[in-house]
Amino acid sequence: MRKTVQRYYPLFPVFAAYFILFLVGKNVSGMWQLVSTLLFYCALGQAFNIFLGMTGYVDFGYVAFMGVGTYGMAIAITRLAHVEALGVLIVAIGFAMALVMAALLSVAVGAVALRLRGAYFAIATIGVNEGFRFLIEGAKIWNGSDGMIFTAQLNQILGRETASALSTFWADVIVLIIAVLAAFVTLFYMKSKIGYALTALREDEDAAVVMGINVTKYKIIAFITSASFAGLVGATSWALKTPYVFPPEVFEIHYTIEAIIIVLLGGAGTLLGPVAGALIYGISKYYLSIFLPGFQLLIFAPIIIIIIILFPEGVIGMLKKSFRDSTLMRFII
């Protein structure tokens, strides 16, 4: 029993950070907007870290999975709004649709791209996002470039007050739950055969193959898991918070860039890294946009470069070295 509890020690600081964020947002006036942004970045970083952190592969088409998840929720609400008996169950169906659609897209992309390595994989994924967006717009799938607006349907089936509460508060709570689940899955992978295999291929893929590890199989597992969480994040942060979806917005590549920055800042392949990276990135971006509007990117870019140069293994990677022989190491992974 004791060993089982110790196995999950690294989750304590992660959950503590999320709990503090929630308390600050709920009890400090005017802070919920910032907290909701930080929770989004935490969930995004945790989800992206499952693949980038554990394999070392950079997926530049990651936002496509978020966009597809957004469409999954939108399709469920617009197509089933006339079924009044569903009530709030329609949101659960939307999450199921988002999960399935993101997973199916990841299978299709992974079947081709994951046969490639390193920079070749990164190059192959660059076109996924824009290609899928132009397919939707050109073939007029899901209303094409007109997008989907479903505020009325959401109000109709849930009621105006419930729909408003969902978009202004409960959607952020669900994002928090997704971040918690992503952290739990990450630790589970790290402590299992999957994690050991992924660590081996990240360090030396050729050596892992020689040792008999089916690297393609484990890359696909990490890829699908990461993409599925991205679909849930998109369905919540975009579809539920802003009940509309337009291709140019949900397939905006800068979300992928932000995910990469968050993971690298905090420490790729660490459990606490995405949380640290999300807090550093989110808070800096928020306050720089307030005090230096228009100059935040100009100032923030060199700050990120300096941090990555000084701490190539991320902030948590630095802490792991500092507390290597300390009892705190049981909480940092």
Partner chain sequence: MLLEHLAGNLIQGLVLGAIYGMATMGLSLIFGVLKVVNVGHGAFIMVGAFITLWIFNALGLNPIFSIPIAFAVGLGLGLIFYSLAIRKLLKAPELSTLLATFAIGILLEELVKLIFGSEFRGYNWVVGKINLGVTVLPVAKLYACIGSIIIALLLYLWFNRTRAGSAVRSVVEDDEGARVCGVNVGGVYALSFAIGIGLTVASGVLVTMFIPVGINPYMGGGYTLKAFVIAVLGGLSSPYGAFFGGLIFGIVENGSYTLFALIPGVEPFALTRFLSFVMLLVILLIRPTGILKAK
The other form holds:
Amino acid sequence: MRKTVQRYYPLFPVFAAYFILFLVGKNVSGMWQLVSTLLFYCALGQAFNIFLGMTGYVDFGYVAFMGVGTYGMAIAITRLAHVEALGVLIVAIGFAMALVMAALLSVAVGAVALRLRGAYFAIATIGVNEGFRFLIEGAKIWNGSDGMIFTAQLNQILGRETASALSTFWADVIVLIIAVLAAFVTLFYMKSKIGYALTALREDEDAAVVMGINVTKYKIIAFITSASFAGLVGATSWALKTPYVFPPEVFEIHYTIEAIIIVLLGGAGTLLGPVAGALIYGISKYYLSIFLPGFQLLIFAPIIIIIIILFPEGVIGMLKKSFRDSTLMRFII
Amino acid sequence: MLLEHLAGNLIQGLVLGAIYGMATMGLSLIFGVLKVVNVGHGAFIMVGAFITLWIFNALGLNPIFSIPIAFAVGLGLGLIFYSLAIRKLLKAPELSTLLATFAIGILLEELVKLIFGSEFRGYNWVVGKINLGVTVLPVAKLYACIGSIIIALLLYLWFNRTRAGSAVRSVVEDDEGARVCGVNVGGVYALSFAIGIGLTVASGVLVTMFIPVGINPYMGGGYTLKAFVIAVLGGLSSPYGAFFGGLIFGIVENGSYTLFALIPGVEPFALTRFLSFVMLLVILLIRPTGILKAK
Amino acid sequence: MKGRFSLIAISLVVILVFIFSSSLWAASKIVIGHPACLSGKYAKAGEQALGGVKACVDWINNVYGGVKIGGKKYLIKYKYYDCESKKESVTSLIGRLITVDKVNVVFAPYSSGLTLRGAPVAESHRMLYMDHGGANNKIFRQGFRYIVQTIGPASRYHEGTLDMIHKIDPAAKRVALAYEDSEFAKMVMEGAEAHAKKLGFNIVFKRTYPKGVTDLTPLLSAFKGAKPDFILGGGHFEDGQLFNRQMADLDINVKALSLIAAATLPAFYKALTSMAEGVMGPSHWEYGVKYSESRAKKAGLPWIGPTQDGFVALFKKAIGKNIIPDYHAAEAGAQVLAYVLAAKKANSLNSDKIRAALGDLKFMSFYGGWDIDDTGLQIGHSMVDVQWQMGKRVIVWPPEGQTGKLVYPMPTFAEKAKGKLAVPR
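Mind pulling up the form predicted in complex with the partner chain next to the form predicted alone we just looked at?
Starting with the chain above, the whole complex follows.
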């Protein structure tokens, strides 16, 4: 019994961080929107880490799953808004759509791209993301490049007050819940057979195959899980919080890069890493944009390079190294 | 009418393809030797474009003169970034170099923006046009195409006829083996990275000869994505494979427009882009070594 | 190792101190908050908007003598951050502006997408939200209550051009439409298509091209075969330059070419030089328009703000560069004037009251007319059409605002390559 509880010790610092964030957002005036952005980055990092951190594969097309999730929610809202009996249920349907669509896309992508390794995998996933965007625009799927704007529909079915509260407060709370869930799933995977198999894979894929581990199966599990979370994040942060969807914006490769930066800053393959990375990245960018508007990227780029060279394992990775045997480490993985 | 249009597009595609190919050779060289994907590739093309623009406007020099200058600047940039960052990351996981090259790209973009501003610029080099009947080809584009072919040939000769070139080739084949045979692998890495960046910056000059407008700090992104597709077409680690990959890409991209335009109710232009990425996936699956190389 | 660790600890402390020390300053000032796009993809338009707002704030404070509300004189303070043209930053910065900086009004960032992203936050705080860079008509069909538009709606961009050709050359019936595949440009295209049909034009070609293209050759060759009399199109800055350049390369000659967004900017001519001669573009505002106090009087509208030259001088001072402002600057600046007039009229700084006053407001400034409908959509501002003639931008439409005559048909590209300029007869 004690052992089972101990297994979940590492969740404490993660949840503590979320709890403090939430309190700061609720109680310090002007902080809620910043907290919501930070939560978005946390959720993004956590979700991305499930695949990248555990397998070492770099999915450059990750944003496609967020995009598809956004479309899932948008389609549910625009197509079902006239069914007044639905009420808030429409959001639940939207999440279900987002989850299913992201999972389906990830199965399709996984079946193709997961046969590849290293740089080939990274390039293939970029191809999926860009190709999908051009398919939507070219074949005019889901309104093509006109996209969808659906504040009016949300207002219609939920009422103006509820809709407004949804997009400025509850959406952020849902992002927080997604981040918590993602942390939970990450730890669960780490401590189960999946985690051990994927660690073997990350160290040496060929050796893992020789050892008789069904590498493909576990890769696909991690890939689909990670993609499904991305779909949920998209449905919340980009559909509920941003009541429109335009293809170039939801397939923008920049977000994949941000996810990579967050995970790498904090430490790939650790539980606390994405949270630490998200906070460092989000907070420093926010204050750079306030105190040095227009120069944040110029300052940020060399900092990223320096961090990669000096702390290749990320902040949490480094912490783990320097406090290897202390009790503190029971809380950090 | 349809065939005429198709023929015109194919000719344009061939010319464009030569430039695309040239613009990808640097990426392939760097990947072949160092196994590093340069995600900041497009930013170096942008640097080449700004060099051309600056030389044309400030000194009034013909863009052709900018090619060696851009190459030299690229060599310098390559050596700087290699010794400051890339060298230290060669043993690190893939992710580190992907992110480092991306950050280098951003750094270049923001520096250029600081110096030149974010205006969209261009230059007007009037050298006439050739009317081919099915289409019209400006002479500047033709020069760019010929320039690409010459540079590709020079690279080929360097690879196959010089000692440095064969050292690079041996590292591409097997870097441990090369080390055992006494090749200075570290030196080859530095040289290849520098030449790869040099080629990329020089290709920026050719890109502006083809399209002398829209030059701005953020113009590189689209070229990075295209270069990835082309590099894969050519086998990813072979620079002259990339050149032929570029030719094929240009022809498919332009030629397919005419065919997609026959489908009612779609936007053919976006579908040509879709097709190129489908092509990428198919090739990665059935022949990751590229379409030209036999296994 | 130790040193590195303490360095991290110190920086964490510094960051935390920053977070919790929300700067408190009470003000007897009116504060305009703006998540401006100073970097990223909209940096160009963002810089212009910044200059335009600064110029008009300067004018209000130093020439107009501040704003008198309830017998008290207020000065305007302009508080802006850089949103990097990214939606995540837009909401967090608007949140900060409203709650920490306690601004009185929020100016939306550039583009329809970013404007939409910020709208729910502004609405939930019942904060007036003024849109100077989001032209999509659909923004105003969403039921937002606090959003007010100064930029003209996208659907009307090319109406003037069509009216002009309809009048000047009734024989020219064949029009080709080729726009960028983006929400904004497609809305312009729909508006142009509807208006063209209404005027009896024959649409011989209608296609889009994806955002970020680097080669338009296949599309341009395709409409060469359709033999249009004139072409309407464009989308953004870089594709507009490309469009014009490659038409020249392919030797496609038409009587008129009008491109949205790109063609009216000085950079367009600088990049294309003689190839841009005779090319047109619709604009919300252009240096040289003839809006003045006396014209406002004639139209029966109240006048406010600097004269056109006054605005240009203030703009140059504000951004510290010697460039002529473009319409992004003018519409952002006009927005300051609209706010000031409405606040005075409402005699209050309450967003609801000012929003109501804006609903009744009609005025003219250097930017032209300003009037909104019930949803907040701009209906009082008419666009002008600009043509490049001998390296200068000449306003050729509407007739009452002309600074010169239209050159029609424009010279062919072969003539332009030989140095022929667009000279009015």
